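The chain that follows stands alone, in the form predicted alone, written as structure tokens.
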Amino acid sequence: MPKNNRTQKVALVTGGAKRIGEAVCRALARSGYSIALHYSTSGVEAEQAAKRIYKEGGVCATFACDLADAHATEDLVPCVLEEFGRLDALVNSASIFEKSTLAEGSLDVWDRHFAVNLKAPYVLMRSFAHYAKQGSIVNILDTHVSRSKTTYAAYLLSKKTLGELTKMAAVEFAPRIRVNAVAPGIILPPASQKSGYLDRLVRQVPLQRKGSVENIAHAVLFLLENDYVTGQVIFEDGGEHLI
């Protein structure tokens, strides 16, 4: 892959190789931004998610890391640093979705969801401010912040926690970093469902219809570029917020 020219603005964007990290990748990519495109297992379809980007004229580079481990996790900006030699947005978008309740779930089911939801964010969050002069963050989080559903209750509990981080970053890092979000509705399926899943959903929806990754890509595209925004959720899910 070709190196970033060191003028060109350089975004991480965790879990980049699949689903609405890939499209958020691709989307910044044509918009201007060198990629570091963060993956932890998914090593074949953060290749290709590379190729795809360089095929259209984007400058992108693989970082692989487990960010259930913290001190790696701890490693992955200087590691951006050290290819790029500059970094100016983040966008925490990986995560992991798993069944859950309050009364039921199991402590290891918790720690996970934490671990990579939160704390990691976290950690790059703090890491990014230490080492940027300047720049931007996006969390992705889910609509259903706003509910107290508890079918997912430690993903949900995660999402919201990161939620207020975003809220208390953007306090903390200013003026020289700005932290918002965005929070997808109906978008894609889980792993474990079909497409036919949505369709069922988004009768509930007042805009009658489900979202596409490039609605997310379009939102944390905005929120980068908008320089007098922080502190902010954008709600991308058809008005199911309000319901």
Ligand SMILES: NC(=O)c1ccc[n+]([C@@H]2O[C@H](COP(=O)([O-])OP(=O)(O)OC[C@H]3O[C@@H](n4cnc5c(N)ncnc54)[C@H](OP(=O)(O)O)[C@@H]3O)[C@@H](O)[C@H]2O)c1
Second form
Amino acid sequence: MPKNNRTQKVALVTGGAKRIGEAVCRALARSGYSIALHYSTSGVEAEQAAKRIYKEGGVCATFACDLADAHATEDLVPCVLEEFGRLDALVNSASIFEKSTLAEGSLDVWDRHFAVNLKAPYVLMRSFAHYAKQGSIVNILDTHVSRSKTTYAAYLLSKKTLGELTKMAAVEFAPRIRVNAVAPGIILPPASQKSGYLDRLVRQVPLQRKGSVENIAHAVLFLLENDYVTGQVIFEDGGEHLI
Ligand SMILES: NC(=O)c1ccc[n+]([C@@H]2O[C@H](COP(=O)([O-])OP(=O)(O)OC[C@H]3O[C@@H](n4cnc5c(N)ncnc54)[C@H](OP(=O)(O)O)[C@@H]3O)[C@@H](O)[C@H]2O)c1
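Given the form predicted alone above, what does the protein look like in the form predicted in complex with this ligand?
Below is the whole assembly, all chains and molecules, this chain first.
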């Protein structure tokens, strides 16, 4: 059970059960945030992640929500507030990542990417701005937002647009709320691929190695804590966006 005494800051992290989202939850918990860990299908992993946070002395409660459902998504921030009584930070990390080109790719693939990767972060940001007196939002993009490769066209366009939304929200929600983004490069292989999949890709990266989930968590924490930064994107990608 969460034991937040309402003096501790609270962070909502979407897709917090596994991988990058989980690392962000742990890093924020270690920095003193109580964690509202959102998940969708990974209920078991979410409870395991929450237990790891308790073991390290942190506070965490889990919240299930299908972010493809905009109405359910609208209820998420109020549910967190009911549990913790306050909300100070939002990290939009949950995402889907499926192949589709411009010529080939069903409209269903487009709809799902735009619902989960763009509309849900928008609904949560709007809700956050409505309920939170002040705070900070970090959206997770992708280093490829600086390019126009179309192998994952729907995914990439949803992330590019989330990047634009980050800047617009930074203007509209200022001065109460800061909005920034982290654009990861090669961190973890897609769940369907083995880690060897990344070895070939990293040779093209200026720093010639992949990054870690902790690198991403570190960048998120920096943006949450640095109170004179808004509308920024940190490319946490070993320089990949430069080439
Ligand atoms: N991995 C990388 O190297 C990399 C590179 C560039 C950018 N990124 C970005 O970094 C972020 C995290 O990456 P990741 O690889 O850790 O992500 P991931 O494993 O692909 O997905 C993170 C979570 O998104 C959640 N999600 C998917 N569909 C959902 C839905 N309909 N409703 C609610 N939640 C949903 C899933 O939660 P459940 O499991 O609970 O269903 C999943 O665990 C993403 O935004 C990704 O685009 C990652």
